[in-house]
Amino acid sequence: MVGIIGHGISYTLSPALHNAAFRALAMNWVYVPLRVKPEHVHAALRGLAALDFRGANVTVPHKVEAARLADELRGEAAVLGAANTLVVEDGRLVGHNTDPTGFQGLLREAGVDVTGVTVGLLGAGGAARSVVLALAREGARTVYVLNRTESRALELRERLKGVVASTEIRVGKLDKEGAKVLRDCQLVVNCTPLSGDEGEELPIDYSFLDEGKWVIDLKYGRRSALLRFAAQRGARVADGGGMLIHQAAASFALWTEKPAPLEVMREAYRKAVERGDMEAKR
């Protein structure tokens, strides 16, 4: 047994990859979600070994909480601060995070070369600082933060400044005057969980958007506002579904000792997305 711990999951597609997974390679295990309220995380964490599961996925708001609470850290995870995979061993919870291996997977599948350029990203949270690492990694020249509250952005740049010195890491406020940077960026990545929709406006200008540039939304599923607008002004756009299947690939691989079938995972994610299983979520 493994599966996703979250709270307001209803929109995840996790189970169907994975379980796709499962079934493909005629494996005797299943994926479920695991719905936690903040309140409860830390005896939701210490049952995983008590009821036999291998590990589990944690997503919003948990990450940061399970890196806490994880008996060891390993890899991004310590680098990170935040664990999006957890395995079980020997009783004890080890924390991973799958979530730069997603975003490089994403980047590269999408054809965005990030070499030498400079990106803007909104938002500070635990899946901005996968990206944030991703982004060094493949070579990003400058990262402006930008968060409407920025002693996150701050808190950051703080954490990743000795892990990705070759990237430049510029903070800034989350409203449309320290929006003005994203017309000097050529890529954009949304980590918010806002989409641009009635309701979930982002509070940027949305002039820097022009023909050329690439925005990247992590939500995934449904389009969002964001990348509909952007795609009609002439940007190359890509939501988080990339992301999604290859840091889910990278999780299945931690649990089980296996290389994933990517392929199936990819399938399996095409079909629940036609079926409309779920809102557009990161």
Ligand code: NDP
Second form
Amino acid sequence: MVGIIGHGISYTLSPALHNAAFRALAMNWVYVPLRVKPEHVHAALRGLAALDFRGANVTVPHKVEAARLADELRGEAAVLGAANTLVVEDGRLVGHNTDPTGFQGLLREAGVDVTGVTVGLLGAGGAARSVVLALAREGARTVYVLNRTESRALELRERLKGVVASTEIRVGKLDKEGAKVLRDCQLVVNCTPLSGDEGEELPIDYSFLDEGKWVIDLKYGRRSALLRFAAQRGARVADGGGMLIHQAAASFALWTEKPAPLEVMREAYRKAVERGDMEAKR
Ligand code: NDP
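Having seen the form predicted on its own, can you show the form predicted together with the ligand?
And the full complex, kicking off with our chain again.
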């Protein structure tokens, strides 16, 4: 047994990806969505070992709390102070974070080379932290982190500055004025839940998203209004599907100690999006 612990996660495609992988490898495993309210997260995490789970993914809003409650943090989870994957080892909870690996997988698959480039990041939440770490590992020169709450962007820089010494992290406000830096960025990554759909406009000048730029929106599923707009103006675009698949593959390997069947997961994702599973379950 493995699963995903989160709140408001009816849209998640993770069970489809993992269960398809288990079936393809004829493994007697199952991955279940576990809806957990913030006040119950401690009991839920402790219950994993009691219920003989091998582990779980953790998503909004529990990633930081999962890192706090884990008995041990390894690798990226320790650096980020957030865990998206827990593994039960001899009754102990070991926290990992496969989101940076997921974003690096997205970059590789989309063919985005960030060596020496300037990146504009919208948002400074959990996903943004993982993306900055991944960008630094891939050799980005400068990352502008723009956030509605500037103090959160400063916190991000504080946490990561020693770890990503070769990449300069600059912070600013996510508003029309602050977002003028996007003009000079070769890559723009949206790490907020706003994507220009349903009247939720990002407070940036969309005309900066044009030819010669890469624009990535971490949202997955149907292409967001932001990406449609950027593509129309000649930018190259990618959604967060690649990140979802690659972080899932890395979690799969941690639990099962086997390489994930990436093609099977990719196909399961494609079919779920085609069926409109996310929209249907919201
Ligand atoms: P968090 O809640 O940790 O952070 C949300 C961020 O969005 C914050 O920077 C927040 O700013 C900003 N934000 C939220 N609402 C608004 C608004 N109305 N106006 C301006 N800024 C806003 O979420 P995550 O970082 O975990 O997730 C962000 C997005 O990335 C989500 O859409 C999520 O689905 C996606 N994601 C995709 C993954 C994938 O595998 N493809 C993996 C992880 C996340 P403030 O600090 O001011 O509140």
